[in-house]
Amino acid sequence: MNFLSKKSYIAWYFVIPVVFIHLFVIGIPSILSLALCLTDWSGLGKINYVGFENFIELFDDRYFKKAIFHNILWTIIFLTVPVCIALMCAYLLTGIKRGQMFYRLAFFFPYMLASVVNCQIWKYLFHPIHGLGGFFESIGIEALASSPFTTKETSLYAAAFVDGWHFWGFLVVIYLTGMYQVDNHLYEAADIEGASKFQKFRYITLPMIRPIFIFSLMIIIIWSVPVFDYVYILTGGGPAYSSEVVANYLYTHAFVRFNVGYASAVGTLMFIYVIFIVGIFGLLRKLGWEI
């Protein structure tokens, strides 16, 4: 009893809850899905072991390859377009004095949205009758008439787009709080010497952050492996899945066709390659690198 009374262990009585909750609800289904994508189990009945049967299949998907060749390119689009948004914002923002509590907030409030709620609002914004697209047809303009989210050619990057404005603030608000960290004599050094705005930035502001630049490409990387909600929402994928991304495949697989043990071994190989990036980042900073 005294074990367990002194202050030291406290913190622990807060903890062991929040661990039981994570293990039961995460852990747990983790550890049964690593043992499922051995199987053809359909959610319900005998489970019958397969072997590697599932992961032959999926190399031969074509739709898996699909879906594996837009998340890659999803991937390639967050670590260039809401990364040099947020950057060129940030960097603008440490010149205004007054107002700075409400930029930031303005920035980082489509994040603190839902993401049902961010895209209700762009699916109504691009209705094709009631929305943007009724009135590009009212004047005339057939081609921007239909809805993105409809349109093959144009819904993998709509999507993108609408996660991308509620995401390019968070960016801005961890950028920035680099950025106030730097020091002033740097800034004041360099304009001695007549530096201009931009070589500031490339030579004192993005070195000063880099730490923080770095950890903001891996989440990223990271976060683009599981990406469901937005494109669930606003294409589920389609059409003929021109927005089918690896983890809206796993879902349909899963809950729509019962496959349980194909859709386990999607999630292996989704659990594989993110271990693989946190070992890629792991490695740089055993080699130096400030991450």
Given for the second form:
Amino acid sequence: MNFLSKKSYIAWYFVIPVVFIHLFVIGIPSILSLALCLTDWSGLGKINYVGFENFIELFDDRYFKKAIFHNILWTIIFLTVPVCIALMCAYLLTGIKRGQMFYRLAFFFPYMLASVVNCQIWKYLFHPIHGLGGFFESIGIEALASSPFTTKETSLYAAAFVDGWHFWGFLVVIYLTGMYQVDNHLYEAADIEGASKFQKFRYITLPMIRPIFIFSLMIIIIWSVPVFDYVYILTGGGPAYSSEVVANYLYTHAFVRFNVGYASAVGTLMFIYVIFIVGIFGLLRKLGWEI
Amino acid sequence: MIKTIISFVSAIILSVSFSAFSKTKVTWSMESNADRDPIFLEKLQNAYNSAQDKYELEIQFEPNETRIESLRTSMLAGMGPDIVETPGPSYVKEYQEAGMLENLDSYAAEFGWKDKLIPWAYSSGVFDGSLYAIPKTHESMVMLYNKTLFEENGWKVPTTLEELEDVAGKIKAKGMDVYTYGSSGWQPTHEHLVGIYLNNYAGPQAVYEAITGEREWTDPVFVEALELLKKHMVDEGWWSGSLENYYAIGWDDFHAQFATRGAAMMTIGTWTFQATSLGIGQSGDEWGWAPLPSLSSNSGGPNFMIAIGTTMSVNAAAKNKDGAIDVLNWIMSNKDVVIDIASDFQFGEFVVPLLLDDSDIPSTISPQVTSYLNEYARITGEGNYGYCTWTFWPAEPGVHIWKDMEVVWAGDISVEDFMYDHQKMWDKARKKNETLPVPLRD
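Moving on from the form predicted on its own, please list the structure of the form predicted in complex with its partner chain.
First the chain shown before, then all remaining chains and molecules of the complex.
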């Protein structure tokens, strides 16, 4: 009894309800769905064990490989474009004393909107009849008359652009929070030494916000794996798999093709990849990196 | 006095309770649609509930995007509605194989359902020799055209490939799109076009042979059919001006294009009749319809592709199985109810495939729809019908035929390679006994 009422265990008691909910809602279903990767389950009928057949088929699947490549591209795009813009804007915002809140709100606003709303706005904007497409056609610029979401060469980048447009405001806010925590004396000392704005950013701001910065990179890498909603709504993975990503591929197999076993194999690989990424960051932390 | 009041109140409570609990509830999860839901509530649910005292039908509406998944989850849990509505036979097959649907053979025999339904439609619900589903609506693909525009320009409604290519050139010369249609919001729209080209180029007989395994999908006649589709879609830009526009245009857009003379024709299913009548009706132009043109001598003249839109089955784990059967039987025994509801949708929805006479078609529906119904009955009655992919293709080849068609149109793979992959999927489906019922040809 004394053992149970020990003070150090009290926090655990409060966490128990959440742990139970996670276990029943996420943990057990996840383990069960991972187990399905070794079956040919259609989602309804009998479950037959097929060993590693799904994985063998998967490694030979050209569209799965294409989806992986698109996820890698997506990750690279998000690790560069929104991060650079957000860093720059956050740094510039620290110099704005009046009206800063307006900019913060304006940048963050798309992040507060539902993905469906964001997507519809951009779809209408580039609509070939009612949107910019119609306008460009009317002034004779045929090259811009088609929607970038329906053009094979641009669909992935167009979807990434809309997702990035919604996401970068979030990065601005977290970078800005980090920048405000930097000791002002460091900047004053740099000013005395005659440092330029860029030098202050490079040698003071960036090192001081490193934990937040590395954290943002980690979440971008992890969030780029299950990217789904923007692709699904804007392009559906098309045209011709040109914007297909792994999560959308999983969805199609699980819920359209009645191929749940195969979809589970895709999910298992996604899970292993995320664990691998988290493991790398954990290892870096153990090695003394400030992240 | 107090005793009298208590007795009176008790009597009221008892009678109310009795009437409330005397009817047992029958549940039906139905695809929702803002325009259609009130009609189904009034003319199906309320009409059925007023017609008898035993069961209380309760229709629960939900958008198909979420309904299909929530239905599957609830069925897996041994729950679900009493009447199971699915988007087509490939879904029925999955539920039937899982033992989740009630075998309807004994009820069909008891109530004579086979004699009430169009034979091919009845057989579309027969799996492994037993009846498991009744079509809630059946449909076909047609070619709509702006009749006023055609008359003004002296254009002839095409019936052959030569005539089609000739009129297409004239339409384009006028600065209009040949057809308006698009897949935005519903990617499987591509299968409508693939089905048209397979059936009207290769011909229904060849398609039937491929479905039943007597012919390979790699046969040159199918390859040629899809090469022709690729030419018209990609090279000629017949649909909405270009392939990219076709991908970007959705239901509202193509109806607006058709109504405002943005395009002269439209290839679409008969589910559009209500929307087309309303849309073009506002523009002052008149619309007409025609069977899809024969695209080669193989096609054997005009045919109508047959298809099942949605199906109705009884949940094997239904709480009220008898009630569910009673609802289905009530629908099939009340031709007037079906015709009344179908008329509200211009025979674009709830076209339960009951055997109808010319005299059954009400005068309230548009003359175009009336002539379509008569022609459809005549031609399919002669056995000249083709096969829509969403009714006769098993799940995986059924997705491949539209999803991977984009790869062909993009030029990433050849039609030959596409058909080779398609054949492999059919072989796999056949091996796993996933093929769907197909009506025999004469």
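Positions refer to the first chain, counted from 1. Source: prediction; values computed, not measured. If you superpose the two forms and keep the largest set of C-alpha atoms that fall within 1.5 Å, you have the rigid core.
- Annotation for Ile280: C-alpha shift under 2 angstroms between the two forms, rigid core superposed.
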